[in-house]
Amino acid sequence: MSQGVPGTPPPKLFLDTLARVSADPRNCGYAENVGERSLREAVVQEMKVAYGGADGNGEVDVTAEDVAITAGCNLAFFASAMAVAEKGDEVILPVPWYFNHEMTLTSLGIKIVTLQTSPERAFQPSPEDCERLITPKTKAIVLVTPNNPTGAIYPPSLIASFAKLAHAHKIALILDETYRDFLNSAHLPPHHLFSKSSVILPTDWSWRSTIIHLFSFSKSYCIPGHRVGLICASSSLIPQLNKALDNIQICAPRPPQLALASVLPQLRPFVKDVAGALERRHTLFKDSLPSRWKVGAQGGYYAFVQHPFKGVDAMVVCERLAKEMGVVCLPAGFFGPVGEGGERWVRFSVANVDDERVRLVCERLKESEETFGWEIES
């Protein structure tokens, strides 16, 4: 239970589509850097839906210029970071962050400011602690929702302040929606940014001003070898992003663009029978924890952690479940600098086992209780 990636199979659908278009040697050759105008087209329309509602009538203010696709949604993170700062420059990350977007900053010369997020809120950031952050080096702010590692999903009123406060400043938020598709009906829609008019955003309010959105095909579609992802930005940022995309990738691969076009509202109903799938699974994961372990947060692939043993370092635990128990799981330093009482949390995730695994690694769970001979928090 430690990789983020998808047990389910692609849709049947996707996959006969992309045989036919990929056997076309007219698709052989190069797309255009921000991808496929049919692709760009169909997830405006995926966009009015998850932001907007069912019908895909709702008031949601974008348009095929605002969207570029990238080979993945780490490409889209690299080049909004190569678009926004340059070496020297600071990016504000929450902690524990996705270790990825870390490298990627770090790679560019790019300072990390971290802001520390805590159990006692959830691993949910607080925009004030945020503000604090904010110096005239500050070219953006990083959020993913729900998150990697922890879970933790943000409620649109949280979005909004971030959004608010990145306005504010005149610096971009940068919005990573990888496991949007995974929220339950009671966290719907993700937030109202997009939206033509909304009560809780500034009256001279306009996405474009402030947002990059970065989503991923890999999670919702079951198909991560494919990469297919995107980012969502004002169209004056797109010629920037290009700029960036053609020197690292030269365009995301064409085929399954071009299958993705044509199939995406046929697919919605395979991505909500995932997600309800997923949902059942995190439900079943959290009954069947033992109960001296404690969940902090829980959505999109991950459940966030503590675990029972008094004073041991969650990298000696997860070590010891790899070695002895055949338990996978990732500790909390893999994805940044803990803070206080961070060194018990664990990351697992629910997405790649089905329910007999879940309940077998509980059940080892409190096995270890009994044979690691560690004191048990009380």
Contents of the next structure:
Number of protein chains: 2
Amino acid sequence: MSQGVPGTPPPKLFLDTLARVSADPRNCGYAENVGERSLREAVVQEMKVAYGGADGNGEVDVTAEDVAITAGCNLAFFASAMAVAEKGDEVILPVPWYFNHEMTLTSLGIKIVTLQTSPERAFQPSPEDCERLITPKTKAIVLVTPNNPTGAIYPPSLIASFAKLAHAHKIALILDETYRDFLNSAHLPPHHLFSKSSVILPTDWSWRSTIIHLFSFSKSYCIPGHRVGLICASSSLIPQLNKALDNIQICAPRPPQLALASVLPQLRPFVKDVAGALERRHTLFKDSLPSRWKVGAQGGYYAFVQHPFKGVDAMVVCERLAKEMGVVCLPAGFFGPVGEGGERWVRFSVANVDDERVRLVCERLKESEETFGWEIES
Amino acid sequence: MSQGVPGTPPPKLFLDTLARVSADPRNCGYAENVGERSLREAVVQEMKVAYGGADGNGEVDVTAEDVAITAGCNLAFFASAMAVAEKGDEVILPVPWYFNHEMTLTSLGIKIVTLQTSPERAFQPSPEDCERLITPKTKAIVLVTPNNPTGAIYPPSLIASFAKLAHAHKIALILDETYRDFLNSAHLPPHHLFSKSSVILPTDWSWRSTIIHLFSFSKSYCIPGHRVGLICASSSLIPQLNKALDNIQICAPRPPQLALASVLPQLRPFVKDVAGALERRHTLFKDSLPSRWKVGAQGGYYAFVQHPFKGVDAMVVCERLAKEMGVVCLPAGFFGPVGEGGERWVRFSVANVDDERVRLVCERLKESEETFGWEIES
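Hand over the structure of the form predicted in complex with another copy of the chain; the form predicted on its own is what we had up.
Now the full complex is given, and it begins with the chain already shown.
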């Protein structure tokens, strides 16, 4: 239960369409740097549904000119980081972090300022803590929601607070929403930043001055190997991003762009089914987990769980779980510096396992309480 | 005649294979970061043919562990630059340069040290000039052969001199061979760097200590929109490159990797046909060019040509050619700082035009000598 990869195959409609466009010699040339216009337009329609309401009639202020298609969402983050910061600049990153974000920033010589999150606040980052970390060198705040690795889902009001904070300090808010489509109806819409009129944002609010939204087609449509992601940012920033994209990728692979463009609206039921299955598996995992393993946050692909062994680092627990129990999960230490008490947290992915295996894993965790012979937190 | 894009569709065998692997849900997951093993192995076989002789029996010392597949050759260059240099370091780049190389290095804060080439030496870079530019901050020399934009083909002995120079100074030689397959038999093999025993290299020569070879599948197989390129470098450098690749791309798109892996050897006749057609078009262009337009170098996709208008910058000539003659070509100024007299050079691409159009363009160039009313160099 360690890998953040989809557990179901992509929809047949997508595969058939992809096969058809792939066989067409006219689709072998370069795409536009910012991506196929047809896909950028289709993305806008999906964003209207995702952020405006199920009927797609919400007043979502996004146009195809705000969208750039990338060869995966990691490349989207890489290009965004390059566009807003350079060596010596600072970027605020909540901890636990997605390790590729950390590696990208480090490789670009950008200083990471860590914003610690804690189980007491269900791993929600604090805008107040964040504001104290802002310096003249800060260029961006990065949020991932639903979060990787913790699974924490940030409510719209919290996201709005961060957006206002970034706006007030004239820095970017990079919002990675790779797992956006796995929110249940209680959490919809994910936020109101793209709304033309939102009660929780100032009346003169304009997302374009602040927000860089990232999205991946890998998880929602189960096609990680096809490498398609996107950046949605002010159309005034897109040319700058485009320069970075031109150097790194020229363009994203073209056939999957064309295939997605023509089937996205028809795939809405598929995405909903995947989300529903994931939610049921989250519930099953929570219900099957031995009582002394505590869930700190849960959402998207992940659950962040505190193991019950007193004073034992999760690194050691995960090693024994893998070797002796055949259960693979990742310790908090993999996701950045852990705060006080943080060494006991473990990330489980529920995306790539079936229900039977979830139950089995939970039984093994229970077994480990006796087998490992460590003192159990009462 | 401005675009460096293939003028022919890809082979049907590739398209059919791609359609088949694209329809298979098993091929939608992430590939290995360094690329599909099957493609890396197939690449080694193609390199044996390219560098060892037509029968593939040459003693080419390359293994699948030396190869990493990238989402296009620009990403290969980007990752290589990141792996060898950081902000403040220097990289030597011959001028005229491929503008994406310049932009990538600049965007990474790497200082570009220009190595001027000139028509007197047919735009071949001089290893002696290059050596004088090496400082303690130099991390790499970049060569593109056949060159973009000049079309100059560097002979094996010159490439060997640069390799020895880089080796002596313990810096990397990044060798971008995107247009490698468009050499005629007189120019084969492109170089001897990968040979186990070469008379023009020291007996203890090891390419792995110095060489980072880049290649693109876009031109040879006419599939730029599928974004597949590669890095061939010491297997001891690959893990480092792999870290950069993991952050930028995770992996290259998977279906085109699988399709290429299974058909590469069968596509050798196709690549030869494309190369042959390109060579004939180069000859036609040279023969049709008005006598006062002088070819400085020719090869791969490009010809670098001196226009006959005395004291007129190529920028102005190209503008009028586009507006008044419908002929689009690019002035030397697009490819970096021009040396003395360099402002009169123009790049033509012969890849994306048919024979008829080549003749027509040459007629228009002849016409322009009268129409433009400028003094002609006698």
